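Take a look at this single chain, the form predicted alone, given in structure tokens.
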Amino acid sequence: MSLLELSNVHVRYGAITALKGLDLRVEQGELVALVGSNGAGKTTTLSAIAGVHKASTGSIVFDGKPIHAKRSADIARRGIALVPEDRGIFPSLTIEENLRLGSYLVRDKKTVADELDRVFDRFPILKERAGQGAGTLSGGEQQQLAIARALLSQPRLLMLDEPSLGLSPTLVDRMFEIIQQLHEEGVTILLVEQNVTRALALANRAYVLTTGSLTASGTPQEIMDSIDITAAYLGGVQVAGTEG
């Protein structure tokens, strides 16, 4: 049984169908990449899983139980954490206050303290500046804060939406190092990423979306062999052996 499974999921915004019968699965311990051009439906997929936007039809099952009709808060309690594209930090709160918001579902104070120590060890810049306002952080530091906050909820599935977006090349390298480390430590990750090549280099499996429909899926090598990676990023994915 997969940890997460989407079956024939459609999501509509009024007259627009953003997802058209999406099938997707994530196994325990996997890093699964979801790639495609802007507007392909990648963020909508994460939003549907997190309960931000409800699936119009189809099913979303997490750990054997349907969640597509659940509220976002209930889904978070089941162990799904989303780091959104805009990072969602609270700039007027301190870094530590932002982090503690991530642990609001964890009732044991010692567990919270231990997890806070762990994220400070992983992200030393956050420890150094714990009392500062989160709004004083750079883009890369804000991304680290957003991921650290999600980790404090002890997620069974961590969903990352464009974690390298807007970062300098050096910070992009650091971000992918962090994602790789988390995966090696056993964190199950669903990664939406604009940098297709870097995402596939980390992934166990991948899915390619084009205008809301699944175009290709498989291992990273199978994806590389079957599609034009440039087209996957710019739109109009072409599968090997086809025209147009």
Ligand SMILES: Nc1ncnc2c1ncn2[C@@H]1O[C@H](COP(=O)(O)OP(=O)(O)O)[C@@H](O)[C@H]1O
Second form
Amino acid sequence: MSLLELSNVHVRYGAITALKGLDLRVEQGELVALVGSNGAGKTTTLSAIAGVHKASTGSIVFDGKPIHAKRSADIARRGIALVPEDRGIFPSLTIEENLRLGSYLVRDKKTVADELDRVFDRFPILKERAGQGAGTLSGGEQQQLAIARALLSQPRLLMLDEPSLGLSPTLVDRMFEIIQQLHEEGVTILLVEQNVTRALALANRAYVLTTGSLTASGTPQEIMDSIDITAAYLGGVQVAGTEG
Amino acid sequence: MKMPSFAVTGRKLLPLIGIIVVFGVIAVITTILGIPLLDRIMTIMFINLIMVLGLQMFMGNSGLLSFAHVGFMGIGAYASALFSIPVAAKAMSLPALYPALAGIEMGFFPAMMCGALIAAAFAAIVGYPLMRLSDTASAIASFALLVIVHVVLSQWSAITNGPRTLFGLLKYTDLWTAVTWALIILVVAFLFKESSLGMKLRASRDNVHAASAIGINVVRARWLAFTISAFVCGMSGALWAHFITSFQPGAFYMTQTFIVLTMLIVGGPRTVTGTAIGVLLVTIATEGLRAMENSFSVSGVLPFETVGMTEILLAILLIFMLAFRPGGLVQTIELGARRRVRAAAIDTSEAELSRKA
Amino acid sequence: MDGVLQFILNSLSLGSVYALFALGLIMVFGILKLVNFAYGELIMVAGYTWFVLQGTLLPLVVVVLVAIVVAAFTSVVTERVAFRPVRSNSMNAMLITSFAVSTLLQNSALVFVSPRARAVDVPVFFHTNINLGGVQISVSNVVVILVSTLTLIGLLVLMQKTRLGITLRAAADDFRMLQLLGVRADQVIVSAFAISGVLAGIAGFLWISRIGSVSPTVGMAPLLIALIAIVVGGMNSLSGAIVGGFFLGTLTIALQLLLPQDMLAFRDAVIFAVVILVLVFRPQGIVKGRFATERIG
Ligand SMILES: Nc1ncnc2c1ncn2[C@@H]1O[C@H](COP(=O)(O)OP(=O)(O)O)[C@@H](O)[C@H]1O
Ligand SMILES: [Mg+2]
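Mind pulling up the form predicted in complex with this ligand next to the form predicted alone we just looked at?
Starting with the chain above, the whole complex follows.
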């Protein structure tokens, strides 16, 4: 049984149908990439899973239980963490307070402290600036804070929405390193990216989304092989991805 | 989104004609019965209909909440009174009146028009900057405007007689004056909604950014609607003033705002037919409750004062409506026009939701 | 010199009550972006609780505590019964709901207690003066300043140091994200309404002991004051509410001294005109924060 399984998911924004019958699954321990151009519906997919926008039809099953009718807080409580595109930092809170909210669901004080230490080891900059306002962080630091905060909830599925967006090339490298590392440590990840080459290099499997529907799926190799179908499209995406 | 055609087609007129017939019949029956109390209730209902239609023209089409409109009703009432009170009575009614104004005496129609114009001019002047605001800020600003009007009406003793009762008005308004004007305003509100201005406003209500993107000057459209609707509310104030003939500034404050909003929300602010039905239903409910209130307080069966019971029940009704049918009884498609498309109402609330998130 | 000190004390005293009014209103606004027009009625509820209990032999402190609890409870009940069902509807629906709740509570007081104002027994010593280093200070001013300061400190600690406070501040920043971290919206909102009610209760006690009586519409003035204070001070932070409250308190005392009597009547109109000007030209208020209002055009 898959950890996460979407079948025939539709999401509508008023008159616009942003997802038209999406099927997608993520196995335990996998790193799955979801790629596609701007406006393809990647963010919408993650929002639907996280319960921010409800699917109008179809089902989303997590760990054997349907979650598509649940509220986002309850979905988070089942172990799904989303790092949104805008990073969702609370600017008027300190970095430490942001992190404390990440471990909101973890009851055991000792676990919280241990996890916080691990996160600080992984992202030393956050430790240095723990007492400062999160609004003062740079884009790259905010992204680190957002991921750190998500990790503190000890998620069973980590969803990252374009973590490399708006970062400098060195930071992009660093970001993909971190993702690779998390994956190797056994974190299940659903990664949304426009930077297709980088994402495919890390992923176990990938899905290509075009205006609300899947146009390809499979291993990174299979995606690359189907390049004749999607060549023009992927080319465009790569240019867009490397610009960022 | 399908663009509705600009021409008012025959089918679109059906709901309007229907509602005119209903209200016409009510007026005729009231006249035939000749019961003074019923006559009074119905006259006030028709005046309220004008007031609520005025509010609907702005609020229903633009989607902006306004608390200010009862203030415009008040301005219309006081301004028209200033012009219509006979010169002989003015010294009694307004002892501190400026000499320059003391000699003015007009008939009802010109006085009403002056009152409405003053309300509209006031709305136009203070309203322009407010039209740039949206949502919460504009609601607060309109509330502030209501308070300002109230303070001025109750403090500018020279022309309003201050917080004391203003009297000396002639009773120009009767049932059929109110009915005639209400039916005219029904048509006006309906045409306004279908006019290109109304269309622009409704587009901005559904999506401000999209409307601006296609070249609609949203601020201007809102401002024009605000001014026109203030004119209509001012008229209703003048009609009311010359029916009641003596009143205080408190008549144009929170309680009246609450009743007017209830009428609009219960019926459905997006449709003219809904608005009209809301006025009718809330009037029936209010008067029914008042009658019960009176009989209870006379018989003394209840161990407490019953004045205020009506407002309590109306408030509960309003809260229920907002929770379970926020678009009102007649939501988006005028009652009787083909079929109801509920999806449209749902879409908008969703859009509003995601905007809030 | 004495006059200056008196002015400062009066301004501090009135300003601190106004700040509490504003804080109670902003608690809910920060999270739901809802201006709760029924906020003033929480103050009325606290006042009537005081009125009802004063016949009993309970000491004033107990009466006041009960009044605060009743106000907080009423606040939570209105959230549960009226605001929660409309929360997913438009902002307008929420605003009108709060207007309806306000009418409901006012008329309930009118029907079930009394349409007329009722006197509350303010302790006599409130009206006495004490001599502090040669300056006469009224006890009521001292009580007001003391209670408000303690409340402000308590609120500050709550918001800065506790998990609930952090959650509430985060909710004001980005409620959607907070829910994505597993925090249930209902819990946060109920807490905000409860705190709002507690503040209304405390401020209500101070306000009603100042005016000496309670009536169904006693909450109107506090609501308007809070509204002005948050608009002028800034709707995006608690400090905005505090600044706005003290600013308005000082302004009120100053205008009382400076304006001629016949102009004083128009004071409220002038102040509300300022509110509109602030909304239009400086929507962030005195204390700058993120923009609360979306502007077009
Ligand atoms: N809140 C919204 N309201 C209306 N349309 C939206 C909203 N969010 C996204 N869309 C539309 O849905 C489509 C998919 O958007 P999105 O999921 O953000 O794409 P991606 O993340 O792949 O760039 C786009 O056409 C976008 O315009
Ligand atoms: Mg996206």
